[in-house]
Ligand SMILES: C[S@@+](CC[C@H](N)C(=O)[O-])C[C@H]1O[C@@H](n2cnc3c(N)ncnc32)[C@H](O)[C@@H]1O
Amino acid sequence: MIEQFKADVANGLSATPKSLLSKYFYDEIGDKLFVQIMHMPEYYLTDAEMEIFEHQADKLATLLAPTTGTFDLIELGAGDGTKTVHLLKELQKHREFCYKPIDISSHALASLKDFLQSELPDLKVETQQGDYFEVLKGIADNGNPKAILFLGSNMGNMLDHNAKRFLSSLDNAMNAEDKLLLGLDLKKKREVVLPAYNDAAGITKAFNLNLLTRINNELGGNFDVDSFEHAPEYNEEEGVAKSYIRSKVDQEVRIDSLGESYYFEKGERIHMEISRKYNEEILNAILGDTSLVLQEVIKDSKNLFADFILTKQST
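Generate the single chain structure for that sequence, in the form predicted in complex with the ligand.
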């Protein structure tokens, strides 16, 4: 893990333009900051998807579970599970299933396990720590039908060509009766989107800058975090938000474990994260020639966010 982190940081900081991978946001502090972001008034995404899970869990359960028999409910990037728990409660009323959350963060998985143990002590849970791109390849086909959850606009963090590849590998991992739920933020106006990535309390800023602190702590970096600022953007036409960290001064940063120094000009940016906003047309274009098709779109009452249910096209 640390070797991969080193390699990814070295690649990202030697590239032009510089970039870092958003999956490294989630260390112990990053996990906590993300939970705070989800509670920021500007971060409408969580409330909107939460409303769907709170008020339409019965519909989700009917669409995702097979009509008879047991199944596996696999969640990619499960996080704190506070939305999923509503679906789990609904499913537990009349379905037999095993919940299999996958997350790169062992802290997130440990607190998810504690949370589920107190909320749903009888639930069958099998956690798996790892990168979902890797874990996905090894999703054992144990013969049970599966429903795969990918909530929280997580797929929005992928560039379109990566989302395409990702959906194509999900398609390959799925059998005819399997289901996929993609929770995606809907394309909308700048006035609504941009504040979600630039909250007034500065939590998103702290979340982005924490990755520099993580590099300092884990890779022996000497980033002077205060000499960088958070600079998000949203292109309304494209429907893509991008988060950057920008150097406030000309400076050099040493990362001991990489044996390298990196030069930053004043105003130079490090690309941190992309958040693509979707609609049916964009999703269909990204589904491309996979055999996945849209079965149902479930939106919150303000039409901010959608859970798209996909199934394999019958041939």
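Residue numbers count along the first chain shown, from 1. The model shown is predicted, which means the values in this text are computed figures rather than measured ones. Rigid core here is just the name for the largest C-alpha set that superposes within 1.5 Å across the two forms. Compared with the form predicted on its own:
With the core held fixed between the two forms, Leu283 has its Cα displaced by under 2 Å. Once both forms are fitted on their core, a CA shift of 2 Å or more is seen for Thr127 between the two forms. Superposed on the core, the two forms barely differ at Leu184: its CA moves less than 2 Å between the two forms.
Go ahead and give the structure of the form predicted on its own, now that the form predicted in complex with the ligand is out.
Chain only, nothing else included.
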């Protein structure tokens, strides 16, 4: 892990323009800050999708479950399960199924399993640790009908060409009539989107700048974190939010484990994260040549967020 971290930091800071990968936000401090972000008043995404799962779980269950027989309900990056539990409770009333959460973190899976044991003691749960697609291949090979969940607008953190590859890989792991639920943030006005990435309390700022602290601690960097600022932007026409950190001064940063120094001009930015916003037109363009067809769009009451239900067609 540390060698990959070093390689990715070296590649990102040597590039023009400079960038760092958002997956490295999530150390112990970053995890705690992200939990705070999800509870910020400006961060509408979590509450909007939670509303869908709380109030329309019956509709989701009907759309996702096959008409007869048992099936696998697979969740990619299941998190704490607080949204999914509403769907699980609804499905358990009517159907026989196995819930299979996939996550790279064994700690996250253990916590989720404990939570579900207390909430739904009769639920059949098979946690799967590892890379999404390695695990999915094994699940696909068992031949059971399946529904896959990918919530929280996580696909929005991918550039469009990466999202195309992601959906193509999912398509290859699915059989005809399998279902996919994509939770995606909807394209909307700047005044709604931008505060979600630039909250008044400065939590998102701390979350982004913490990656510099992590580089200092783990890779021997000497970033002066106070000499950088959080600088998000949102292109309303494209529907793309981007997070940057920007150097306040001309400065040089040394990273001992890389044996390299990196120069920053005043105003120079490091790209940290993208957050794509969707509508049906954008999603259909990204689906491209896959066999996945949009079946239904379920929105929250304020039309901020949507769960898109797709079905794999037979080829």
